[in-house]
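As C-alpha cells, one chain now follows by itself in the form predicted alone.
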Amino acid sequence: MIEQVQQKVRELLEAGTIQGFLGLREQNGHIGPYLFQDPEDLEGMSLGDRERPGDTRYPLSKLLLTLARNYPQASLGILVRGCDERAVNALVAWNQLDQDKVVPVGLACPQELAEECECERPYPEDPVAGKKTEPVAFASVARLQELEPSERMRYWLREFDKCVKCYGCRDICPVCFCRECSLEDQHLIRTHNLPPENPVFHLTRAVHMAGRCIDCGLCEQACPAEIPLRILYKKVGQIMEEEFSYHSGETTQKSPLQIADNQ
C-alpha cells in the first residue's frame, strides 16, 4: 500500500506539480508529520501501523494551512484519509485554502479502523491506496437522544464540569482557522474559576463548529478529561443535515451559514 503512495508522490515531485508533500515519516521510533521535498526522502514515509494504515492521527490539514499562509505561491500535496479530505474541502469552502494549489493523495482506511472510529465515510473520493470500505453508523448520538431532555442536560453538565479549559479540542481541530479565537474572549475566561463556567465554553464552540465540523474525532481523542465531544459536534452536524441538507467537507460547497452571513 505504501508503495502506491510513494510512487504517486514521487511522480508529483519529479514533475514539479507540487513543491512539497505533507505526509508522515517515522523517525527515532516515532511517526509524525513531515514535509517531503526530495523524492529520495520518500523511503522514510509511513502510513502508520503496517497492519492498520491510517491509524496514526494528526491534523495534517491544519499544518497545510500554516504552510499555505506562509508560502501562498507553493503547490502542496497532502496525504488524506476520508476525514482529512473533508477537512481540506471545508477549508477550501471557508476560503482558507486555494483548491488549485492543493493536491490530495488519498488513502482508504481498513474496515477494522473504520469500525473502531465509527466512520461514516472512511475513504477519500479517489484513493490511491486501499479499498473503499463499508461506512459505519455512529450510534452514540442515537443512544443519548433516547434519554429524557432533563437527563441529557444532567449528562452534559456532568461532562462539561470535567473541562480544564486546556484548549486541546480547539488546538487539534483541523478546521479551526480563526486568527482571533472567540473562546479567548475576556467574557468567557475567568482565570480564578476552574473548571470554567458551565456550559458556556463548550456550547460556544459547538455553535462555532456548525457547518465546519468534519467528524474526525480528534477533539475527543485529545481531550485529557475524556469528554465525549464528538457526540456533541455530531449532533450539531445532524442539525445542519436536517435543516439544510448540508454535510461539512463532503464537497467544497459553502456552508449555508456562510451564505446567510454574507447576505
Contents of the next structure:
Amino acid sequence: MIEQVQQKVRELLEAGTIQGFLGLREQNGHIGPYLFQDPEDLEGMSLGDRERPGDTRYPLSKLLLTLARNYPQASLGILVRGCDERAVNALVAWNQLDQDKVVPVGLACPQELAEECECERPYPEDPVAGKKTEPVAFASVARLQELEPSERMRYWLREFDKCVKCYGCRDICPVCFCRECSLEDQHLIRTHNLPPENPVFHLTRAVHMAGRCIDCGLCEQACPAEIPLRILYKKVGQIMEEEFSYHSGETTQKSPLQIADNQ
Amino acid sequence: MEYKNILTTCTYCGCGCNFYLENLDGSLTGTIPCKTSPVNEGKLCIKGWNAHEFVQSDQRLTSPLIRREGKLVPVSWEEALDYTASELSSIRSEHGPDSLAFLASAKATNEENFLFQKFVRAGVGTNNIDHCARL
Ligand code: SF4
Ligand code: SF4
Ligand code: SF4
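What I would like now is the form predicted in complex with the partner chain, since the data block earlier showed the form predicted alone; can you produce it?
Everything in the complex follows now, all chains and molecules, and the chain you saw is the first one.
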C-alpha cells in the first residue's frame, strides 16, 4: 500500500507540482510528522500503522496550516485518510487554507480501523492506496442515548471531573485554528483556575466544535484523563446533521453557523 | 522552507515525556506529543504542550544575576560562582552543613543531577537535597 503513496509523492515532487509533502516518517524508532522535499527520503515513509492500522496518526492538516500561513504561495502535498481530508475541507470552508495550494494524496482505511473509529467516511474522495470500505454508524452515541437523561448527565459529569485542563484536546485538534480561543476567555471560562468548571469547560468546547469537528478522534487519543471526548463531539456532529443536514468536512461548503459569511 | 520536527524529551519534570518540537526556518512553532513514546503515548500536560514557548521567550535569562542593594544585576559566570562558593562556605563553617539545603533540577540531565547530589552529600556534607520535579 505504501508503494503507491511513495510513487505518487515521488511523481509530484519530481514534476515540481508540490514544493513539499507533509506525511509521516519513521526515524530513531519513532513515527512522527515529516515534510518530504527530497524524493530520496521517501524510503523511510510511514503511513502511521505501528501495531494496528492507523494507531499513529497526527494532525497533519494542522501542521499544514502553519506552513501555509508562512508560505501562502507554496503548493504542498499532504497524506490524507478520510478524516484528514475532511479536516482540509473544513479548513478551506473556514477560510484558513487555499484549496488550490493543497494536493492531497489519499489513503483508504481498512474495515478494522473504520470499526474502531465508528467512521462514517473511512476514505478520502480519491484514494491512491487502500480500498474504500463500508461506513460505520455511531454505536457509542446510541448506547449513551439509551440512558435516562439524569443518568447520562451523571456519566458525563463523572468523566469531566477527571479533566486536568491540559488543553491537549484543543491543541491537537486539526480544526481548532482560532487565534483567540474561547477556552481562554475569562468571560466564558474561569481562567487560571483548577479544576476546570464542570461541565462549562467541556460544553464550551463542544459548542465550538459544531460545524467544525470532522471526527478524527485525535482529541480523545491525546486526553491524559481518557475522557471519551470523541463520543461527545460525535453527538455534536449528529445534531448538526439532524438540524442542518450539514456534515463538517464532507465538502468545502460553508457551515450554516458561519453567519457573517453567508450573508 | 525548512521544516523539521525534532524529537526530544520534555525538561519540565522527571516523567520525561517525548515530543517533537516543530521548527520552521529556525524558529520553534509548536509542540507535538510523540505518539510512539512509551512514556506519554501521545499525551502531554499543559506545560509540555507549551514547551516551545519558553525556549524563545524574551524573558529568558541570558546571564547570572546577583542581588545588590535589592536590585538584580547581571554578572559574569565567574563572579556568580565565586560569590556563591564563598557564601556557601561561610554559612557552612559558621552554622554547619545542615544549615544548607539544595534543590536539583529536572531541567538538568541525570548525570548532572548525580554530580549535584554527590557534591551535596559528599562535598558539603548534608542530606538536605530535594528536586523541583516533586510535582
Ligand atoms: S476517522 Fe475514519 S478516516 Fe480517520 S482514521 Fe478513522 S476510519 Fe480512517
Ligand atoms: S474528533 Fe476531536 S480532534 Fe478531531 S476534529 Fe473533532 S474535536 Fe477535533
Ligand atoms: S485533553 Fe482531556 S484532560 Fe486535557 S483539557 Fe481536554 S478533556 Fe481535559
